[in-house]
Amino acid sequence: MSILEGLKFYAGDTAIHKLDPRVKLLVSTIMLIIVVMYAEVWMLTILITVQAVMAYIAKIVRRWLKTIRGSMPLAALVFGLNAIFFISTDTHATLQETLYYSATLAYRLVLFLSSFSIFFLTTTPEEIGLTLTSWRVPYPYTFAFISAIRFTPIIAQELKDIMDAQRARGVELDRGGPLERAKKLIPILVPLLANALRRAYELAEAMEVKCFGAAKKRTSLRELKMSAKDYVVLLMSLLLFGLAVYYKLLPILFQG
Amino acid sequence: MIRFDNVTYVYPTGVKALNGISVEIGRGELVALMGENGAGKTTFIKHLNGLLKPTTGSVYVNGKDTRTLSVAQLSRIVGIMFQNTDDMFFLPTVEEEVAFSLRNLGFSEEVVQRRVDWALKFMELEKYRKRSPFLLSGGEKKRLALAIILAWNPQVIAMDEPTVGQDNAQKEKLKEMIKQLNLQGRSVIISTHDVEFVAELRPRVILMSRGRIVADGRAEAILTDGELLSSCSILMPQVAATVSRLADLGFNTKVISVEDAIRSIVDGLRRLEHTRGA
């Protein structure tokens, strides 16, 4: 549950929250794509370092904690499974070097929903609109993924409803073996279910009212116009992109 | 019955929700929960059954801990009817619906056709029992969702904002229902903006404001305060309203059916006819 409230975005004036989107979206995909490259506890550590004062400097720090703890029994389940995997396949790995590796599969996990839970955190959804619109995506799917968004807290609001009203109906969902817990699930999932196509078609009818679609070229009141901070920080994060990669390619280099 | 016990609770953002509540409510009362949106009455009915545990005090179910209880072990004694009963459907038939509750709670499959049958007939939901409940209308949903309650036979019924989206006759069907749940001995505590239905049913209120309890008492006393309720974003019931304006001539203005406050006209110009002819 607290893993979605990283997806909420709360509001701030801090320079985190100032900063145009298409470049702290910039700054989290680079962060990603550092992930996908290093298996390296040090780099991740690194990482999970900028983070912490990203989150800092934008006062989210216990939002972003919030998601970090929400992504631990995802990151248990990552570890577990490759842990198994690589224990019960021939692999010549020893138990330590298995266990690592696990462990730093885990991390990544959890560091690629941190840097993303940063950028929601301290994006509006209109934000993340414009910054899409920015990229010629077509605005009816740039406002399927911002209705998304939005919706997200709602729904996991809706979620503790349900458990609520089905607990008090005498289900005990933190009782019993894992098939018998999956069977509980049912009576979460249908009223969620039904909740939400019955809000989609709610909205459907209101976007309609509101004529939408109406108008071939949309246009906004509020344009992305990037700041000299802006240009600051993307020169700063494709710089030290550039050192990442360049320093993951430098052994491939001297090999060759 | 139900004892709180100075009790706050504070949600994880950090929203103390109640404040110091101390109430008892006893066997067999009819109590309505009112105060204005956030003042903490659906946090009140949620510790009802262990929902939510208190951060600091305690509450107590006949005398025992809220703690110590599960809440499904809380919800044989304490049934709640939230806000939304959309919540509460998955199943295919109205009567399955009834039936699983029953089922949770342990009950046996002769027992359940028994209690499922009871139920249904008393919330007049009998031709409805192969229908499915989403397609059930707002009133026959909140009578499928009393009905589910009632089926396992709770000693205290909690109803949030039951009166939402209902139309006239729908109400009066509520009311009718909660007045005969009453009048079986059962405790009822309703939470509700709804002052003209609280003021029919004259229960006991106890009126909520950011988290802590303002006043504690009769229906009659509390509903013809009139600086009370707008300090709770609360309006007079519309009776009581009209009536207070006759306080200058001596009217009992503690009145808040059509019937009181005919007697009380009545009386009071009578009253004043005497005081002229004397």
Contents of the next structure:
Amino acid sequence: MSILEGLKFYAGDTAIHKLDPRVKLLVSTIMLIIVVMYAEVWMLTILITVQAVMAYIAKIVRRWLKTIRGSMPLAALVFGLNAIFFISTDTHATLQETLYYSATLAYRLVLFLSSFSIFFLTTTPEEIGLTLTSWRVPYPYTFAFISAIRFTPIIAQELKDIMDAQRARGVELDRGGPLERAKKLIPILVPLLANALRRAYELAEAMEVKCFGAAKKRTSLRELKMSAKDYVVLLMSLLLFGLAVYYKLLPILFQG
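Please give the other form, namely the form predicted on its own, since only the form predicted in complex with the partner chain has been shown so far.
Only a single chain is listed, so you will not see partners or other molecules.
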């Protein structure tokens, strides 16, 4: 459940919080692209160090670490599956090379999941909606995306509360075979589904009362405006991204 904490906005008055959401989204996207480009551990370490510095400035280190800690089971699964695959198929690679490559893939997965964590932790759903609207994304899709961001951590907390309540009633969720454990999920999923449907019905009623979709042209109380600080961060991000691309293509250029 801790991985979903990275989708929950945390209010603050830091320099990261005050950045234009479009700039923060671009920075997160650049980090994601660099993760795709590079498979070297040193570059991935530089990226996670940059994220740690940003999280420290934004005073969200603990919540950012929750996202990383929540991604560890998935990273361990990726590491194990890739190690088994390479050991069984690639007979030329040594065990050390196989373990290194598998660890790199798991490392990249962690960065995949944490690259947008700072963005969601420091950006309000309203700012995310304004960002998507400024990029001409249809508002119904924007509203659906914002609603998913708002309710995902709430549903995750409800799931945890229901599981704790069932354990207090004597339901042993962690014992038994796979089939028995699947049967024990029924008293958890039924109330969770009922709560989700009830919340969706209440949201639909609220949208209908407020005449959602009646006006084709929407107005907003707040408009996004970039400051000089935003342009400086944007320029530095694009410059560093250009250096990363150049360094990646440098061996190819010399070969050519």
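For clarity, every value in this text was computed on a predicted model and none was experimentally measured. Numbering follows the first chain given and starts at 1. Each form is matched to the other, and the largest set of C-alpha atoms that superpose within 1.5 Å is called the rigid core.
Per-residue C-alpha change between these two forms, Arg169, threshold 2 Å, rigid core fit: It does shift by 2 Å or more.
C-alpha of Leu179 moved at least 2 Å between these two forms on rigid core: Yes, its C-alpha moves 2 Å or more.
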